[in-house]
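Given next, in structure tokens, is a single chain: the form predicted alone.
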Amino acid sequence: MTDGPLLIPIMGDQLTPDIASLRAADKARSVVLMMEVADETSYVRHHKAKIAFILSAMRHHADRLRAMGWTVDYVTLDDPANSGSFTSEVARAVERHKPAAIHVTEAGEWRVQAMLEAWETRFGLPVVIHEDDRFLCSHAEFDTWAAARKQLRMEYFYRDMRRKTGLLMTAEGKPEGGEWNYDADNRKPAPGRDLLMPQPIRIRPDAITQDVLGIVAERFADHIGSLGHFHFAVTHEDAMRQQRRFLDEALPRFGDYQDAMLTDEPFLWHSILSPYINAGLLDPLALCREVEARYRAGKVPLNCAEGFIRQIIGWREYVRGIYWHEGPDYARRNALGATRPLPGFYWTGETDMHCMAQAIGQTIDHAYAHHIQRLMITGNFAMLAGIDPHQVHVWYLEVYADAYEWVELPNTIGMSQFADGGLLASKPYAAGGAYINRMSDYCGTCRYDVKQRVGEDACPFNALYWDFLARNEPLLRRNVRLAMPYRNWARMDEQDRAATREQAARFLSSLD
């Protein structure tokens, strides 16, 4: 080993200043390495705002580090010397620095820890992963517990990180109300528009975020999305003060109204905060105490501080144990065997839908939708015309600002998709028209009409949820949660089931 520095790189989802490969160098003998690379950019068509978001924080976060006292070796994307890949860059950093060893915190997707894990063969240098604590399940945590049982759902799993953080429970051991999940009193309708309704602060961007604006809209212009809205918080200050924002102003009516939607609103009572928790601006388990610390303090209800808890230490953590644990060819299930092209309205929200026009534009718009437009609107839509389950992942990857592939893929393949064939999902999440009308003012303004099953201005969501029981019968007939859709199928005589897949089945051509 040389007397050399340590060379510690940091990615653009690593931005904490005290990381687990951070918290032990010393300063004084370090290096830190931050990379901005054209494959990271580029291996999906990322939307244009989420690349400007990623690299104004990572261009922050240097900063932030520096004023610590690290040296920071920075490489920009429109550096003429940028080789183009984090190989690449750590190589040409080992030539500048000569650093006795690489210590880096493990990546949050596989393709990137496969890299980390063959650098000391590539360079011939100690290269120490540190486990990312930043989560609160490790990865063999979480494979002692899915080894424990036959279905891997997230409500045990969840238990047990309330049990282990001790959030919203009771000195007796018992769950805050005597209930573990109130999902139930989370599911209101849109209560319409409202003047008061919360806005989270839109951020004036700095000098270094326009120059990636500019550098974003020069080079990425044929990529999906619009910069003319770009909002994002990109300093660990400005994500406090959004944060602040929510639990101040929306928290206390988010768990009402969660899975509501409305024309026009992107934003309801969600906390928007993903990307900042996603990307390590903030944390994730001090923000859940201050939701609890709230509720404890009387300034919001049990149903609301329970529901965003559950997010971020039950649903969060839960996904990225399945996508650990499930490995690489997880992104390849289709349990479904769908394999429709994705419809070319995705990449524009061209549609006469109300409903995926609001949800696509909100996206092109803001690289955001909230997880019922996801998981109901765009998702639901995607299963029930039968579209290839990778290309829905790699859209999700693309499209959204706190899409990583550790957090998307499971959300869409299992989740949205069903293409795990339930081994997250405990039965498809299928929905026609009527679900989508209860839920928002969608359809009140939707060219189709969402009382009709058949005929030219029936809406599409209503024969496609019955087409996709229909044709998916051998898989899904045996799921008790479908029991009910499948009585009411069988229920319907047989003219009417015939015409209602020709409805189906001309829409879903007219897609080609």
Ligand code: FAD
Contents of the next structure:
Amino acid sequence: MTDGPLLIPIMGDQLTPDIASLRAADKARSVVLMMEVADETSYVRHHKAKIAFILSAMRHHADRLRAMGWTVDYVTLDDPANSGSFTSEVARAVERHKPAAIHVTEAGEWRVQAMLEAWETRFGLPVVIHEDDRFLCSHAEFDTWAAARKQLRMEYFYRDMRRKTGLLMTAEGKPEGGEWNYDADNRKPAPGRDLLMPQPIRIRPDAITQDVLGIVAERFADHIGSLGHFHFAVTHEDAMRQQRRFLDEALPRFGDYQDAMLTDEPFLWHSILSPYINAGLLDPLALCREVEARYRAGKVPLNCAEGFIRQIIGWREYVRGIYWHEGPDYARRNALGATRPLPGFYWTGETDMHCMAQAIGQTIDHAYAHHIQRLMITGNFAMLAGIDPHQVHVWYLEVYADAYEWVELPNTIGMSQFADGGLLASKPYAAGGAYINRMSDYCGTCRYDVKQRVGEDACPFNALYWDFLARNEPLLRRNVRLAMPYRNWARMDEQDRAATREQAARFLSSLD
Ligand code: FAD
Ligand code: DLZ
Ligand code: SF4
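Could I see the form predicted together with the ligand next, after the form predicted alone?
Following is the full complex, with the preceding chain placed first.
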């Protein structure tokens, strides 16, 4: 081993100053390497605002590390010598710094993890890959949990995470309030529009962000998305301001309106914190402890505190566990054999379906849509229409500022498209127009009539819903949670069934 420094590559979703690879190192004998590389900006065609957010947050993080005393070697995207990939940039850095060893925190996805694992052989240097302990549950712990069960369900995993963290637990080790889950209280339709509705703070771009916005506008002009609405925090301090704003203004009603949708109101009572949590600017466990403290101080009802904490220590940890447990070919699952190409309006929002135009339009503007819009509008439509789940996956990975494969893929392939055949979700999240009408104000101003199943003006979701069940009957018939809809389908008279399927076929051929 040489007496050179440690080389510590930090990637765009590792913007945490005490991440494992840094915690283990001596500042005086280390070089932190940060790399803006074409491979990462282009492995899918990310939304412009997603690229701008990550690059600006990386540049600010480099300054933060320098201020803490680290030596940071930062390679910008427009550096003429930039060779374009993590591995080739690490190779150049090895030449520059002649390190004794490389220390790195495990990657967030299979594609990049494979690169890290090849570095030791490639560079002939010791490479230490640290576990990413920003997550509550390690890969090994999840695998052990999964191995002990016949059927994997988030709810039981979540209970274990509650016990592990002590969040919302009583001194006797029971769940606070007597129940583990208050989801039944969290399905209120949206109230009317209200001028006092909470809104995320609009952070004004500083000089660093403006530079990045210029680079992105020029280099990624043909990627989806607008930069005109760029409002993201790009520093830990500003992300903390967004966190406090959420805790004070939105959390007290987060649970009640978690599933609600309202025209031209993209944010409602959601936190809009996922980009910061996923990039490492916010600590998810510390955030949950704050939420619990608000509940214990009587400022937030239990259904809101529990509902929020479940999303983070339940769903977020669970989907990560599934991603690594299932392996890289999870991305190619297609249990329902869906093959239709993704319709063009997913890129423009130009469709007469008002719900789809709203969800896609705000995605283009803000690189954001909340969970129910992703699951029950764009995701539901894609599944009902039989869109190729891999194309759906790539779309979600591209368009949201919080999208990294470890979290996006199980949500898309598993939860939203049922393409894993029921590993993640116990039934397909399929719904007709009635659900959308109940949870939103979208249908009132739509060109289609949500009450009609067939005819010129019929809401497309209605015929598509029945057609989805009918065409997938051999695969889904035995699912007990679908027994009722299949009974209703069987009760419909023969002519109605045929007319419904013809209606769906006409609509689907109009997509082609
Ligand atoms: P809130 O509603 O305020 O929820 C609080 C936090 O809980 C979120 O910030 C997030 O960290 C976590 N969370 C909530 N639901 C989930 C979930 N299902 N899985 C993981 N974490 C969750 N989330 C991502 O972070 N990245 C993605 O790429 C992503 N892709 C998705 C794709 C599809 C098809 C679906 C249905 C969901 C996806 N989600 C993804 C989950 C969820 O939609 C987002 O986390 C959420 O909308 C982010 O907005 P928010 O911060 O306002 O969340
Ligand atoms: C998403 C992304 C983008 C757009 N650009 C970069 C980049 O230039 N440099 C970088 O270090 N990370 C970037 N990222 C995030 C990475 O894709 C992410 O860190 C890896 O996929 C590991 O999960
Ligand atoms: Fe969407 Fe149908 Fe309602 Fe129109 S009528 S907004 S298409 S659910």
